[in-house]
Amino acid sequence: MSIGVLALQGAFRRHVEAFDALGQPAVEVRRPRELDDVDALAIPGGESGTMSMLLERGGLFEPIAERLAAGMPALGTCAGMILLGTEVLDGRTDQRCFGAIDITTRRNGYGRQIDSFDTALDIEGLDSPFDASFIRAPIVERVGDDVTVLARVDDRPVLCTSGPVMVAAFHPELPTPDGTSDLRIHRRFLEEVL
């Protein structure tokens, strides 16, 4: 099993390190041919409009869309959540989403960079809270009937799954406030979605 991490922008190296720490090989994906060698894909945070544009320019959007439609597992965090969703309410006019999970998002829904925050999340299936970093995080405005919500902030979904897709509005790849790594979201993706 090989995990690809979309490496166009954002904190992709942190995702590679997280999977590697769990003993799961991860490779950076920048070109369509590199997608051929992976069984699952992580799409990191970053700026979703820019990432969408880079996916189109690099010829990656269609190959990824085809693999997702065929059932390739995917983990999306922050901008990755937006891109894997069905609709983004306030994206660029030419911004496309993969439609791999039936959610509607709003970019930077929690506010600008200065409004970023950390919080201890109660996540269904985890035995203790997860320290989550929300950095210009999206808000989930709508979830489809086949989407399972695993965690919420102020009654808004922030961690969701549907079939082989898991998305988070926060950044599980970043170190916790005490500087340690909490790999439970990545582990759960590997155990439950793959």
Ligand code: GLN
Given for the second form:
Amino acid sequence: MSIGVLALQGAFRRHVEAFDALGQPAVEVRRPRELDDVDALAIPGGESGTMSMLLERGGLFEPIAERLAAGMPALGTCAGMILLGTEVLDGRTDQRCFGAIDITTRRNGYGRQIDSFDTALDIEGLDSPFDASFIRAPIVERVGDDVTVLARVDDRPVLCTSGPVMVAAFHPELPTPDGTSDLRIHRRFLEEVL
Ligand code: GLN
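To test you: the structure above is the form predicted alone. What is the structure of the form predicted together with the ligand?
Whole complex next, starting from this chain.
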């Protein structure tokens, strides 16, 4: 079993470290042939419009879309959540999404005043709160019927699953403010979704 982390742009290194720390080696994916060797893909935070453009330029968009349509498990955080969704609002006009989970997101939806914040999040199935960092995070404006919402902030979904896909509006790969790592989301992805 091999996990790929899309490494075109953004915070991919932390995802590799998170999987490594859980004993699940992960490899960086930059080219189509590197995708062939992985069984699952994590798409990191970063800038979803830039990632969409780089995916197309590098010839990776279609191969990833095909693998996702064939049921490849995927974990998306922040920009990765936007890319795995069905539709993005307030994105670049040429920005594309994979449609692997039926959600509509709004880029930078929390607005300028609170565009970044930390919160102790209650997550279904976890016995204590998760310190979640939101960094110019997307708002989830709509979820489809087959989407399970595992956590909300102000009534808005921030952690969702559907089949083999899990998406978070926050950054479970980043260390918590006290400098430790909380890998419960990555572990759950490995245990439940993969
Ligand atoms: N605002 C970014 C985007 O639109 C996401 C921010 C992040 O990934 N931390 O893609």
